[in-house]
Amino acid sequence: MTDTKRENILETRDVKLWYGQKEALHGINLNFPQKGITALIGPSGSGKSTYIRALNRMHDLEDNVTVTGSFNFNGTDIYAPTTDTVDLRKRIGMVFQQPNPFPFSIYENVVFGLKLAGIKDKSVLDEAVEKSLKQASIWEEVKDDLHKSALGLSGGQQQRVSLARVLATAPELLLLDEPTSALDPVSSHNIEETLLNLRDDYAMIIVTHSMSQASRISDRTAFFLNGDLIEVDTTKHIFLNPQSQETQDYVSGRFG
């Protein structure tokens, strides 16, 4: 067992959602390595988002949602009733479809999550926001703007000043929903390119609509359909030698 989580920051297993008495996801099994990126592709209302919103618990906030199956996140059961959800989503962090900063400075957007967790020493601060804007690719940009608010920037930027917030807390895993699709092709790139050079450092989930993305920066795809995980392998098999029918129509245009 040790060295199973050793290899794997997540193990999930039998995954089930219901949304009501409708049931969203089928009994999903799917691990994720300690380190690279994972992209999750799918046609819309296949279960990629609702699969990737039950590693935070982001459910919890929606009613009427029931879960069930095992989420092994480094040896913490995400769904266990002693499980902190605020902890949670610092070690599991989360970016989202539309870039999201919140109305105040790129500095105080940046160390909401350090604050937040009780840290006040300026020092350390201050170093965070320098540490996680560079990781952001995004430092160069607005070092000289910190106290300006974070709303008077560009949408690329805004999404990698979200980005940035999210590292400042240090996370273990980092969940991207769709963090492209409302950016343009330039913002676009820049993000991707931001996360080619965090894939050494962290694990990260990236569910995206888009074929071209996934096959550019991914280091293993995962094809869901209708609720269902039809196959998961490296992005070069499933893109070019996928062991499903179905995964070969999808990625090749037939249908999505």
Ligand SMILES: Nc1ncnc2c1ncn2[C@@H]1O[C@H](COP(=O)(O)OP(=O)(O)OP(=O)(O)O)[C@@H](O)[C@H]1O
The other form holds:
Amino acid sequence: MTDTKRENILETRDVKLWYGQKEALHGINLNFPQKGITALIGPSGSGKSTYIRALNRMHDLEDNVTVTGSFNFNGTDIYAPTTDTVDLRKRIGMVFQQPNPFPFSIYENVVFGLKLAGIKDKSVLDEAVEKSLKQASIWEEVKDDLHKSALGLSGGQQQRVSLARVLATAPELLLLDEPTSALDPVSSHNIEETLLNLRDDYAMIIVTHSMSQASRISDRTAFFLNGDLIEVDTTKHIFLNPQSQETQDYVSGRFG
Ligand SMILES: Nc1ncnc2c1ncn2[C@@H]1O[C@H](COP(=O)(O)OP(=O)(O)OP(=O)(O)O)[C@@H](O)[C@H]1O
Ligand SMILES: [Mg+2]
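Form predicted on its own done; form predicted together with the named molecule now:
Now the complete complex, all chains and molecules, led by this one.
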């Protein structure tokens, strides 16, 4: 079979993860389509961060973590010994809860990954900076200050620069772990608008504690509880007509 467009960008099967002896994920089966936003919801400690960090092998950086299961990312076996994690993390970019700009200029932040990949041509870098900052909806605010420190920006602006830095390396999949929970409402709104603008072009997985955020921006929602995936469906279904009583209780605010 050649050139068949894959329906899913990522298919994960029977994902289990242990921190030392403690099993934190008990066999997650979850697929993600080529485009659009999937929200991961669930109470604190349900395994949302553990799961998405497994997707770009962030746990490789910790001791004592064991991961099993299959992870097929557009034909790449994520945990194959031959898979290069630097390349993988370019293809699967991640935005964290706390904005984490490097202590460099805005420009240097955005080109960081490209320079790491050996790109030196100034016109290529300039173009990538403008394109990525536009995609992250922050170009107008910073275009005259590109050589000022990114640390001088507000938290919400820093988060959009962090997003631009990730977008600059042209990822295929974006992971966002509570990207707005450290931000004020206006900045959160800006990030949401930005993600909505990207949803036709990217596959995104966003962890959120905000039911309203999940319902505003996601196409699909997956509910995690105690290291299990309880159910995944269109966001509308999960919020209006979930299959499981546990999902119903969570989305209606009865626990978590
Ligand atoms: N580094 C670690 N070492 C040991 N246990 C961990 C570690 N990180 C997470 N855990 C445990 O794994 C389980 C899942 O945690 P995880 O951080 O994935 O939850 P979460 O759904 O992201 O929660 P939150 O909404 O609070 O961010 C919890 O029981 C947690 O205590
Ligand atoms: Mg978490």
